[in-house]
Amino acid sequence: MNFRQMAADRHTYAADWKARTGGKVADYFEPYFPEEIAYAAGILPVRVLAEHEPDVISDKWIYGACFPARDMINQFLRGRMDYMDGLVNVEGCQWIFNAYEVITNNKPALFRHYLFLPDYTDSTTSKDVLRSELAVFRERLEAWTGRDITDEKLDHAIAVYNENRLLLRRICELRRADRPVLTGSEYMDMLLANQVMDKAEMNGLLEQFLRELEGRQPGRDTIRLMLIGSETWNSDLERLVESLGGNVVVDELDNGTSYFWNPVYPQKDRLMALALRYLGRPHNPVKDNNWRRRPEHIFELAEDYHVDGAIISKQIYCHLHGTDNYAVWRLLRERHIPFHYMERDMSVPEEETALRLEAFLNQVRAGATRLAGWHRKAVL
């Protein structure tokens, strides 16, 4: 099943979506933005994805900022995202907010709407703030699209959304085997892909895939890695890692793992169940900013994953990243995990990557029997 494929065809699939239904497609940027609601109203949600090409275009919008903001705007300005009938940005990057405002202010007919979510997602006051902003949205979305987003309706898109992390969580622990049948480009390309599509069609896939694995023969044994960091765009990391005898056994990824990581608890109060299910979700750096409850996470995936070194990859002006690594290299360093630190724009410098990550997985490999056992030497 060509994944990859899927999600480069994405612009594709959502103008063919709109025309074979008719209805209408809201782009979002955060992994925050509450798919259901709008999926609820017969929105199609798409995740805006980054891609490397050449840009002449962004530098008159946006000066100096990240790579995946600039490219962002790059496509909307090329036409790429013609189909797009909305625009919803979750308050979060402050790069990203920029992209949102350059799009919708050169495309005035789009429905816009910026959703408000508390940075302290652990106070006591949070669930209910949220909740309040997901009353609104309902309510524009309501009025935009001229239908009624019912109780029945929610509970519709909760089973939809609810049994996508199903399916992607089960896919997921196929990796925990020694020589997991899946690579970790093919889980990637997946996860990109199940971003961009209807998630009811994607159902089908994803149980389609699942069978495909549980009739696969294990994988080759290979240094089993963790990534850890800025969003990506692409599987080009996880195929150079595996060029070099690694694999990417699993990732605390804004738009990886922690995208689909936990479910909708149904209750009486819809709104308050997804509010909690968004506010409980693994944490990016921009709402860890209380407990920092992110690098125990890391740790909880790396030990039940049996990783033998991380690698850490940050977008170049990615601040929020910047300023979070020194707790999450503390972390590794205590529990005596190897990693190796980059920073990357939209691409990977194929032959300079390629040299350093050799060289670490070498560094791995010398380190003590597979490093089978690192976690029983851990610093608790």
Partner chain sequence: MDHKYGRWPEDVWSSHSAGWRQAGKITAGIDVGTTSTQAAVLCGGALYGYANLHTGADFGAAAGRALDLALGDSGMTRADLAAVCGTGFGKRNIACADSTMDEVHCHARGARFLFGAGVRTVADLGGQTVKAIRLYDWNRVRDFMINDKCATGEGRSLEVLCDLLHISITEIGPKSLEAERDPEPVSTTCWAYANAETLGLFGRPEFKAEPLTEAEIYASHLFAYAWRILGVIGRLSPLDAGEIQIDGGLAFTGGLAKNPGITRRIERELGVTALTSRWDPMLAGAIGAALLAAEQEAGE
Second form
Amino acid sequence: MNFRQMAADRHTYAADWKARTGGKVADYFEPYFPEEIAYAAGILPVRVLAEHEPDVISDKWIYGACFPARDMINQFLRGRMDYMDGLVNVEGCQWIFNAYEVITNNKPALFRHYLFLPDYTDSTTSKDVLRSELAVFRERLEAWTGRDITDEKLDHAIAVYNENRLLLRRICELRRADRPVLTGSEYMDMLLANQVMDKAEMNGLLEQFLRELEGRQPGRDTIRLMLIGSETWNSDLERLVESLGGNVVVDELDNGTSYFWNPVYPQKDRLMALALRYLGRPHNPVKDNNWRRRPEHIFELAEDYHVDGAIISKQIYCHLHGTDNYAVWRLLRERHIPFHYMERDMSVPEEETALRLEAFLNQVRAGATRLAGWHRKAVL
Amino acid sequence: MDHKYGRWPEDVWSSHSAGWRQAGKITAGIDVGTTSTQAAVLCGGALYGYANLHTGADFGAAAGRALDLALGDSGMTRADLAAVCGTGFGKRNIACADSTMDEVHCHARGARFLFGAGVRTVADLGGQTVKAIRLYDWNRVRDFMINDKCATGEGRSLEVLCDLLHISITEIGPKSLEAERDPEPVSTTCWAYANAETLGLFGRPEFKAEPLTEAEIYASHLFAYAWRILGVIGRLSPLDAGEIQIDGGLAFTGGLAKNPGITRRIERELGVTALTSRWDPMLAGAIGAALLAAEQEAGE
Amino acid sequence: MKGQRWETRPLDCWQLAKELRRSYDNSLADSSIVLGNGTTNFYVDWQVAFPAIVVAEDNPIGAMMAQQNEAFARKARLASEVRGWGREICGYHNNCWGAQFLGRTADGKPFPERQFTVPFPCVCDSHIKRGQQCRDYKPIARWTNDFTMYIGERDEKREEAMLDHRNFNTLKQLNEIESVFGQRLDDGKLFELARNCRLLKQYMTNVSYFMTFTPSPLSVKDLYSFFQLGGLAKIGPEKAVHFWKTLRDEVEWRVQNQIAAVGSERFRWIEAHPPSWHFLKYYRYMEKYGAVCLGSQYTHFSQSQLERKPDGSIGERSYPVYDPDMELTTREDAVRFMTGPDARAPHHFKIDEYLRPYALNEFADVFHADGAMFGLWRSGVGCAVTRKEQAMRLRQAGYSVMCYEGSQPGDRVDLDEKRLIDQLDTWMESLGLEKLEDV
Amino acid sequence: MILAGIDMGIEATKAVVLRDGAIIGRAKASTGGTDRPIQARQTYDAALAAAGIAAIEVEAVSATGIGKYDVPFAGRRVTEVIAAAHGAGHLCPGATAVMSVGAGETLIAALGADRLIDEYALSQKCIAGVGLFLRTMADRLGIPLDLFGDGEAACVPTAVSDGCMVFAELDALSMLNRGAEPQTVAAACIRAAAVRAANTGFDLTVPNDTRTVLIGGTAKNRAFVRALEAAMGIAFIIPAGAEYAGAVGAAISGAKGLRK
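Next up, can you give the form predicted together with the partner chain of this protein, since the form predicted on its own came first?
The complete assembly is shown below, putting the previous chain first.
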């Protein structure tokens, strides 16, 4: 089950899917995009994955943005995403909004929509304003695709997505075992493939993958790490950690566990059910607004997956994760979870990052009593 | 652009003590950094010989050359070494290393050797990276921070700037301290910004009452480096402390540690005087690796 | 001065502005309860409703710090960098948050102890995160509100839901501050305050309108000393209205008598957002070329109030407003009246407005600009978003645009002052303009 | 009419002497820091010696480059973009655009029909030091700068990051560390530098048609020019002595100062 290849072949996959089903493809950046509504309209929602490619054009259009935002502009303007029919931006980070502006100004033929999702997610009226936005979005999709999005179609889409989330959660829970059968890089590749493919097909693959995992032998007992920070678009960092003798067992990334953590609880008003789900999911920094739930959620994950240390990997120029640095550092230092803070751009430079991670693993290994053989005797 | 300004002097030393055969276990540590390579040979826990060279294009060759020079001319050969540990950027290329260790732990252990047991905060001011390490009283790393991605290449950039400004890299530090007042630093984001701004400080008295003197220009450049390094060291201090609080003895290792223009300004800002050592601070990594090699060899 | 074309005169209300600003700064230090960044709406003046409360905004503290005391601003930025707020954080915030942890401000006074914080919603998404840092320093109450925005024509359904969201949160803040602090909110004063906002905005729009004339009665240097009075600097509504009325009348008089801010005005240029507050010299340097700066949407009170009418004349922008003397009986009416019927206030977005890369095309046309100068900030996302494309759109429309780089306006770190002066020379020479003293 | 122009770049100072538009003498030396006035004087004297004329015969001396205010004897100072435009227009008449990739700054200017410059763009700070990066990597790998990157060494396009020259240097050292051949590392550095400089090249709204002149120190390196042409899709016109074009432009603009 080569998920990394599936994520890499996303362009051909999307083009084939359009040929097969005659449907349209709509791309999005932030994982707050209400995919169920688009799916119910027969649209394939695909997350834009930034890549590390030579970029001669983005400095003309944008300044000061993070490298992923620049690379998305680079990909669109180089015609890499021409099969795409629509681009939707959910209110979030403004560098992504800037990339959305540049792309839609250069590709006027695209269907485009700006969906406002309140940054103050905990307010009483947040659900109402989001519900009205979802209703407007539904009308625009119906006008665009010519199909009307009935409640039955919404229920089907919600069911497919809930099953997808349940499967992802079951796979994620396997990593709470002392010697997980699944490595962090496999898990991240699976997530990335999941975000660029049709969920119905993906659910079949995930069930098959689950059966395969249940047949595997337990993995090596290595240092258990948690990954915090900006969204990721590849599994380079996880592979590097594994090559140095660690394993990323859980992550608090916006496109990682936060993407599938809670399901939609169906109710009569389907759009309100969706609004409540997207306002209730674990938040990324811009939505984690008033009373800051993110540090506590990080600590819950760290405890559940009994991690030995955390790696905070933040994109350069990502001011939102930057603003949360203080709160996350203070929590981790209070609860005595060793962490290493690093910055990255699109690439993970091997030597420089290996230097940091190896030192961090050696620092953590000295404190990981579990690895000192005490616990292993108990298990055997 | 000839390189006689930016090229810091290489150094080889040997204790020439004939009694090395009876001095106990002999181990060696080799620190192949991006810009400089050091090898250190320890006999029975005492420094026998070291070499400090430019790395050049070939990491492996630099390591071999440094080790042979460190063995000195008293008949000691590689065969006499009980264990060799490699560290640094190019540690994978050290053919004769039995084991490798990461730089943070090597610099920490080496700093304890060079500066005594009182050191608890080590700042490695290397060619490409700046590492701030906090130690427990026993030899274990408590926490460490490495510079932001945009602050890479501090040491290397000083070599480039000295070539451009026609001032020797060993003189720029002391000369910068001759300035009566420290003007505001140039950009503290990355060395490319800092170099560009410093190169523009000459001439053009447009806005300053009078143009900056040579000492003041070097002062504002090295002040920017010191400020950038403070940003890394400060991240070890407790989050709710107002000013930066340094935990116990502070020690500087690595190439820029020999530049008083930077270290003196950091000390002035922190209100702490760093510990000194009779040996070259660049050797911390290699000596640490040698000590860790001995401990590992004893441990097995 | 060589190349003088119009008569110039210093502004009479200059002294008044200075005293008002000084009284505001002093009021920060000696008050019992200090509110954090304290407005639900740009122009709400809390002191009217809650007399014992003084507003200590991040903006004024952080922005002016590098200009008042560069060494202290550097220490404050270091204090915030060691806490993880690196160089990608806006200079206003880095200065202010760092100074908060250092416990003092640029002039040595202790940092104002904020008891609760109500960050005002703004289009920049680092504003949304603001106010959390007051709670990082000391756990205090925080109420926030959303900056509602959407793109495209006015859509009544979206407007209604967004306005409810905004007004509900504003009301919630007023009620909870009342209950938490036992301060009785005087609704009558709130109604008066609501009407005041309308008056204040009216005078400010007039001042903007008068600056579209050639020669411009005010340059941006003068605007900077006034534009915060009544907005972020809370000086009390009566004083604010009085001041702006006097300023408006004086500017009108200057336009009638062709009194110029810069006597040798021959090149009018605009900006995109706040300047480097610690290096305002470049305005006077540009005046050596006879180039006068007319400000940006930011300095014209973060609003786009003027537009080119179909008949070619310049007039106030027509966006939906409530009837000025609407009957206000309950607190909710006052809040609804203050927010106004436009969910995208205070910027009153058109389809292609403000955040979008065409926003300044109309702004440049209305102010008869010849060129524009954009500071590309490396942090401070709200100022720098879509500016690079906006510069290209202006160039395509025939304006000459120069971009220079720096870190966010409140932050000296990355502004290479020498390179900026070189770039100004390059810009003027490429347009064939020489310094007037050289001619 | 005898004119002289001095271009003090961050790394090299170039001086030229023109008689009626023809270069009759030129000289080059390193710029330095506080000793810049001396270096400027020495370079200027060397150019005069090469031209075989005395300083008194020169009617106008103009300076440009980062050190233009360090040339005390210069009558006129002109900014780099104006000097580059005059230089390119003089050395290659009919040119529509000029691009200069120097040690520190990269700039591009569209030359106007009725006025000197229609539109220009300077390199952003993250594109600083393209020429300097190539020189330091050439010295580090022990390859002469002019041959740096020659040969058909294929490399992974993203082996060296093109985020900025600081990241590029670190990645190049990583390649070296993993046993890559110096030629492969050189090719990757050249490609990263070309991609970075191309970002400035594309920073004009005016479409760049064919007659673009490339000047500056890096124009000597054939591999870099090929990589830049591949990245920008333009065939550059490279005049002889492209490195001196800035100084020639300064001299030419000095003449304009005289006529007024």
